[in-house]
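Encoded as C-alpha cells, the following chain is the form predicted alone, with no partner shown.
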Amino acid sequence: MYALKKKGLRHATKREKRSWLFGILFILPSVAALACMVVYPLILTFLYSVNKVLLPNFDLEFVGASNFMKALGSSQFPTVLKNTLIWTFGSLFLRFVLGFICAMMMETGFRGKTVFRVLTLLPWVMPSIVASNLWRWIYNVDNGILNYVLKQINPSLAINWLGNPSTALVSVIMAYVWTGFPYIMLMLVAGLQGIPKEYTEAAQIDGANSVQVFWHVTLPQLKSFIMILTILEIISGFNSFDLIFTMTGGGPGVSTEILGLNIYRTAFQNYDFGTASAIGVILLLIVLVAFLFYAPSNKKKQA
C-alpha cells in the first residue's frame, strides 16, 4: 500500500491495483459501522440542536440558536458545569496521584507484589454497575461499612454521604477514582519499564536523591504517556454517566449532576431533544478544547 501511494494508482500494476481494491473492500464494513454509530448520530445531534423536535413523529421546526440560549440560560446550567469541571479535573488529579504511587510500588521489588497487583487491578475489571452498587452500600447511612467504622470512633462522624449536598459530589468522585486508577497505573508501569536504567543510575551517581530522580528523570520520560492519559481521562470524565446515575441520579437536587447526566435528563425525562442536543454540542466543543492543547504539543514533539 505504501509503494502504491508513493508512485500513484495510475502507474500501478494490475496486482497492486487488485491488492488496493481488496484493502478497500476489507475496511468498508468498518467504515459503514463507524458512519452508522458515530457520523450519523453526530450529524443528527447538530441538526436537532438548531431545531425544535416535535414528538411523536420527530418533525423539525427550525429555531436557530434558541436551544443553545435555553441551555445556557438555565438556572441549573452553571451548577451542572461547575460539577462537571470538579468531577473531571478532581478525579483526574486523584487518579494520577494514586496511579503514580501504585505504579512506582509495582516497579519496586517487595513481598506480596503479585497479590498487590491483583488487588489494584480488581476495581478496573469490575463492571461499573457492580462498582456503583458496592459504593452505595459502603456509603449507606444505616448499614454502610464506612459509617459503621466512623460510629466506632465517634457517632457524630457518621453522616448521609450521598444524601448531603455538601458531601455527595466528593463521595461519587472517590468511587470514580477507585474504579479508574488501575488504568492509569498500568499505562504508567508500561512507561516506567521503557525508561533505560542507565538514566536513573547516572543521576544517582551524580548525587541525585529519589525525589530529584523522579522529578528530573522519570517525569520527563513519561511526558508523552501523561499527555495522552490526560486527554483520555478528560474525555472520559466529561462523558461519564453510569456511575453517577446509579449512585445518586444527579441528586440530591443537582449537586452531583454533570453534563452527561443533564443531557439524559433533558432528553428522556423532559422530552426536550432540541435542548439536549444543544447541550451535547456544547459538551463536544468543550472536549475539543483538550485536543487543541494536545495537537500542537504533539506536533512539536514529532518535528
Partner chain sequence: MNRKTKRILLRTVTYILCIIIAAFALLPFLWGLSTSLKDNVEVYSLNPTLIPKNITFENYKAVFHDTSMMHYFRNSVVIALVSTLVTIFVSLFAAYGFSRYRFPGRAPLLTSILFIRVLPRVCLLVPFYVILANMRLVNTIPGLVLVYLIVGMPLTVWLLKGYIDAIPIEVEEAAFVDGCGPLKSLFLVVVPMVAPALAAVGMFAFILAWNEFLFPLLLASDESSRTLSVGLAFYIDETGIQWGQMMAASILMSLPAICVFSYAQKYIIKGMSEGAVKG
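Now show me the form predicted together with its partner chain; what you just gave was the form predicted alone.
Just the single chain follows, nothing else.
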C-alpha cells in the first residue's frame, strides 16, 4: 500500500483517492485539534519570543533577540539551569536504580511477586497534587513524620526540609522519584519479558554466572529499551512543573526553581510574556533535540 504513495496524486486511481478521502475525513477532527491547540500556540510562542507583548490587548512590538538576551542574561538563569539539570538527571538516576532493582527482583521470581508489583505501582497512580500533599506532610517541620523519626535519633537532625535552600531540591527530588520509579520498573519488566529465555539459558550452560549473564546478555538486549526510557525520562524531567510548584513554589529564593517554573513566574507574576516565551523556545529546543533521538529509535523498533 505504501508503494501507491509514490505515484503521486495525479496518477492515483479513483479507488486510491477514495481511500485518501476517507482516511483524511477520519483524522480531520484530531488534525483540527492539533492545529488549533498545538501548532497555532507554538507559532504564537515563537512570535512572542521576538516581540514585546503589551497587556491588556496582547499588542506586539518587535524587539528582535532582546527577550533572549534578557532571559539568558538574568542573574537567576544559571541557577535555574543548574537546578533543572540536577532535577532531571538526579531523579533519572535514582528512578533507574530503584526501577532496576525492582525489575530484577520481579525477574528472579519470589512468592508475593504480584502483590509486590501492585503495591509498588501505587505511587505512580497518585495524582501529582496528592503526591505533593503526602510529601509536604512528611516533610512538615513541627509535625512531620520524618523529623519525628530523626529527632528520636538525634534532635539536631530535624530540619526544615523544604524551607532550607540546601535541602529543598533534594527533598522534592525524592518525592519525584517516588512517583516515577514504578513506571521504570513496569517498562523494564516488559523489556525483560521480551528477551528469549534461550539466550540466558545458553549463557548459563556455557558456564556464565548470574552477574555475567546480566552484564553480557540481559543488559545488551535491554539497550534500546533503556535508551528510549532515558530519553522519555529526560524530557519529562525538563517538562516538570506540578510537584515543585506545589511543594516549594521554586523557593526558598530560586533554590528549587526549574525552567518550567521560571517560565510561569516570568509570564504570570512579572507579566513579561515575551521573555517567558523566549525561555519557552529554549526549553522547546532542548526537548526537540531529545525527541529527535527518540523518534528514530522508535521507528527502528516498529519495523
